[in-house]
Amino acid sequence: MDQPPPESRRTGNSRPYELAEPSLVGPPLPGEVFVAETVDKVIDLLAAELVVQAVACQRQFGDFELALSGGSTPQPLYDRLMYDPDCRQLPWRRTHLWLVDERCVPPEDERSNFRLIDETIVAHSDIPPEQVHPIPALSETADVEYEAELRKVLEWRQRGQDRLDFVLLGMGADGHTASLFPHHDVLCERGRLVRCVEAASAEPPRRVTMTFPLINAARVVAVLVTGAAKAATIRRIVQGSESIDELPIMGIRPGRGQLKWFLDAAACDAIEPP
């Protein structure tokens, strides 16, 4: 079986932790949306889902590849996968952690992705150091020795799950997702997985990034995205009258995995349920 089946897990006190389900009807986005009142409650769901795709990934296949983004977005669940009780299951020991994308400045930098990580995730988790996979964003050949970290890390898997488990996605007002930005020649790469680019409009403009080839082939890709700041690119996505030249989300299509969104009311045009 391809695909782990989603599951309910136990915590140690025995209680059952399933999927939450979203409160609110989400405008009609590729694959599946979730969405919830409050970032909070987002955050509810998309935990749950981490933890049930890392537990089952796990059981099925030996270990769980997860590849973050950085940014101020998803810091409030990876403060909820440390401190919440019902993701204590999430099988870090087991875990390769690997970085969507990275800003080239030192690790000690504010703007670092692999510094806000290691500080909240690494540092407080028992993931093995060998199963951490930091971008060397300083070395002028960074993406390919990061491409080939990665290939040596899945080639161990059965042929055919040599790919990422869950890659957690997030997106900016102008619809760049990862350092995948608008108008950019790395968005028609079809063979490389990690590409380094130069992005006028970002800052630091130069970056090292994991392209489509690699996130499209991942299992399920989570898209999180909050902030009535985005609502715009959201209606802009649903209308797809925009190419991905213009609208780099729009490229994320994972080819034999899972699309999720996991969107706030602020975010989007969301209602209430009938």
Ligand code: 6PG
The other form holds:
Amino acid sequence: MDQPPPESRRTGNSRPYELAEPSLVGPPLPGEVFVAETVDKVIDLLAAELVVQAVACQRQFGDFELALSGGSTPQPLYDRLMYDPDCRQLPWRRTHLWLVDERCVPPEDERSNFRLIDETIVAHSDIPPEQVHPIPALSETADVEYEAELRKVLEWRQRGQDRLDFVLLGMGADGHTASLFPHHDVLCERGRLVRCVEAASAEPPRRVTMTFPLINAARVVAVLVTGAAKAATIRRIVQGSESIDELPIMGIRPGRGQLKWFLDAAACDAIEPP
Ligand code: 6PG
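The structure above corresponds to the form predicted on its own; please give the structure of the form predicted in complex with the named molecule next.
Every chain and every other molecule in the complex is listed next, the one we just looked at coming first.
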């Protein structure tokens, strides 16, 4: 039977192999998979999901605990959150904004993750300054300080709800996520929520990162992956023959939460429809 043209194929959404148009076939990754033809369309889906989650959490808990990643991939999402009228419902005044990880550079350094978020979101939203939580990346005890700050804010929540509501992750072509790099002992961390790490393969090598226990406790973990440079890594995850030590992103398995992948066609073009 002939393959239908790509734009009329099915997409991965909560059930990757169900008919739904217009759409693409999503790879069978753990969790829900959302695939769209272009980066712009993936950002549509992710921005809508983020707004829905934020509004629901504000209603249920009175606040929204959001952790964002750096890197280049999420930049169009952050821009979209600021200019798209459909995103205006996002309750920034009730949001606590956290960083998933930070590079140990001064805040004005162009490699600073907080700098990106500060310039694109904080400066253009009405989020109260005391609800913005940059990682004190230049402090020797940054991990201890950031964990204490997280605990202090989250302990206001009812037990069981004292967790991050939405964690946005990216993924490197080597399979790292946050600053959880392959073959690093931080991948075995079971107790601490934040760790300082030194990873020779990273630039800059010194980082501060949320750990698996904190990320995997979140209500929703969204992984945004776009571009052909990541397609081979997505294929390795689907193949499933490698360990978390080799492919740290495979350690993302929210225990009481949802895992959602947001991919453009280029990032998963190696996956053939069934
Ligand atoms: C960082 C990130 C990191 C990032 C990936 C993907 O500070 O480097 O938080 O985990 O998400 O490296 O980066 P790109 O989006 O630039 O490909």
